[in-house]
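Next up is one chain by itself, shown in structure tokens, the form predicted alone.
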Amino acid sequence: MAVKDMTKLTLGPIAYHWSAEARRDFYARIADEAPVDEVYLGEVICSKRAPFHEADLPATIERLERAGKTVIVSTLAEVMLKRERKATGDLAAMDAPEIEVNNAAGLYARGRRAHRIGPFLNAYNEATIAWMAGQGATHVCLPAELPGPAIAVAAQAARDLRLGVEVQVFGRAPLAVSARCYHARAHGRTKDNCQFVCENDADGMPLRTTDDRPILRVNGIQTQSECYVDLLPETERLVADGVTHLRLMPQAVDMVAVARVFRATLDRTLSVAEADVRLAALCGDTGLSNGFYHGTAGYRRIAMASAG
């Protein structure tokens, strides 16, 4: 039996301020060509970006569902303003599609109605996952910095409660969100008068050390890793440990090709070694990392650690 028979491949929500046209083109191609089972939509990082693309949401959902994809709508990771509380409440009131909650405000608004837990809520241990299940959670995406043994324990706890368990296996790690917008500040602007400068960085704004080494990416109020997380070599171990969903985060690379590499690995039609070579080629100069999984600094690359 192929691994794909037990595991779903998912596409997380776009974290960046891509134009409405770029988003439409992206999701049209995902619908038509990408071998993913589930797609997360919605603005997660900055509520000011939402009006640029939220009008396209119904058509995007319809097209993806027509292509056989399950659609989930994600809430904001940070809720501070009245309009953000209202937007979160409006999403929480929906009966369909499914909702992924990324903030405690979303948990409050959703009540005990069924929902998914996103990676911005800290589902680090069995007790937290059990509490979330008691509040109506049906699925949990574990935080990106969890090491492998902790993922195994959390996945077992979630599966015992009949929850789906998701882990990000590709894309920049979401490290933090802040009340301040460093993206705007770096260009001499304020958060309230940012003039949407983040739209100039489709894959995040590079942040370098004083000795000119790349270290992080800034995406509005969010801080991300510089490297793309790549847990392709660890996929088989994750599945064996009870992970049911593998998440790819959209980056400014050919995401259809990325999805095909992961799907071929799940189907066992492509060796892990060859798949990782192809993935590295797709990512160009961006490094790949799996340090968090192996309990070390997140930016590190532990080569083919679990290939056996």
Contents of the next structure:
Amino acid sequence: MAVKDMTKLTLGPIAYHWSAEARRDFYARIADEAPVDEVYLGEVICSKRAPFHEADLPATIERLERAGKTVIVSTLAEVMLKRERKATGDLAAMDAPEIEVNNAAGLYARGRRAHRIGPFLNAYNEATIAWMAGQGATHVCLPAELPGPAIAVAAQAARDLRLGVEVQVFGRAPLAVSARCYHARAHGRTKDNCQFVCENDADGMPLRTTDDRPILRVNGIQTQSECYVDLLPETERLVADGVTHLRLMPQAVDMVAVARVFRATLDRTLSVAEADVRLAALCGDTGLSNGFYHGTAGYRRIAMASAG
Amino acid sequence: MSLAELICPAGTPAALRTAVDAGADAVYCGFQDATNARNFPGLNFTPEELAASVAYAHDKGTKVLLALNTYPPAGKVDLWRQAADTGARLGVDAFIVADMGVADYIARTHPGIRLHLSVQAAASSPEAIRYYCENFGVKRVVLPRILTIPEIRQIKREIPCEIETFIFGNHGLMVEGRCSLTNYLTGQSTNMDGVCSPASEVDYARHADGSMSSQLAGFTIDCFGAEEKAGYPTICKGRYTAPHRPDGYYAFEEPISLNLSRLLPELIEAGVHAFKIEGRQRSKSYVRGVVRAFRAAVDDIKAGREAKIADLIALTEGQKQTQGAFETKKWR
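May I ask for the structure of the form predicted together with the partner chain now, the form predicted alone having been displayed?
In what comes next, the whole complex appears, and the chain from above leads the way.
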């Protein structure tokens, strides 16, 4: 099927405070080995982290593009402070590479020049997608909590408008952002005085209930799901419904192997059942979930009735 | 010039009349469905109730603002459009919106009715606010509860619309309109269904030692000693453990209410046009008490008198209050 062959696998922006060195190593390996078509770079969560790695951005872009990847730079999800407004404005002024906008401040700065819509911009429905397309959007990443039937309607609307449409199929779901840094709070500090304690949690800081049940992950100002989203069993449905891009969010696991599992599933060289077993093995103790897709509690894992 | 309008919650027709009688300049309310962010059982208005309520409010010179501030999931946009059409027909004074598709529809279909940008839109910079003003003709922005007063003052200088801020009530910790915590645990979405920590999923469990735990959808959110008053299990005000906090701590915020009564003069001076009292889910007596107290305070300030704020602590959640982000950046 032509449509299926066109489905792109993407790597979302790193949500965590990985060191510059870790990022360089990560993207070098992605460039050389990962079967992903497109890679999103840039700091989306905390503007204080950007100075640690933004100097490497041109070299990383060059490295990935040389490997045949399309590179997109994502903007901050929360824009409040002067440095955040400036960072957003600076990215919006770039001609290349493409940008993914995650805040209305970025939309304002970008005007009608081409851009992608990020998952933090709340493109929940066909009316909003049509509005965004009219303002220059070329591509939209749907919110992580959107259920399957709504994804199908949104994807059809996006394709009618010739927009790419993307859904996160792997990694912790973004659940909330705040002005307050919860990493700093956990260590008795404030955001301005955080001393970058978030760098110690490459996969987020786990929160458990007081009766010891895993529940959420803290990533600076962001709160994420404890489970990794896993829509491997749903990929065929997503593609049939018109989703053109499937997003893998970088976690502290072997992301090249994760990408290979999804690629092989898309290429039908690996059965969904076998792929899911391999993915679970790559994810260690972390639970896998697809509740949002099935319109139920996000942490839940709903078994597919059949592979169709 | 700040007019210091008082925007008051109306969860039911009776609460609406109470707020109007207690001196509200405007009331805000919603329909009995997912089109507003307080879609709780037993709350909100039928079209018939809204018609009578608009008449009551207008008769007393009070404005009625209709909250259409959730995000329609694809395939269900018509419900929001019909709600807007109904509100327009019934003569509401403004729509409070968050979704760009909903804003665009109202701007085109009902251009004579004011649009207010909901806190659910999370517009926290001059650029974001101007985006909505220039594209949809938004006349007022409800600012997220994450800004300090100097930041509000600065924003005011750079935007072409009025500012409304929350001054009292529930102290939401997450950026509104960007929170799926409830959906993650319960399957009901704050953004799409207007539901936050729904009562239908709440349980309280009494343990052998007399302690009590509050639960949401089977997850323990907080626990209380035998002598403590058990609070409502809101996820962002729960107690959890972390590797460095093995004993459990309020990872996001303590159960606490926002009370900015002491900052009113500064907020007025900063150019805040309207003050919002949260609490469409609260009782008539709550609405009466809070609205009266703030009416007196605002009138005192406008007349150049020292404002005497009645003791509102008894009405606040967990008996504790905060000035949150408004007072100091250290809150962050």
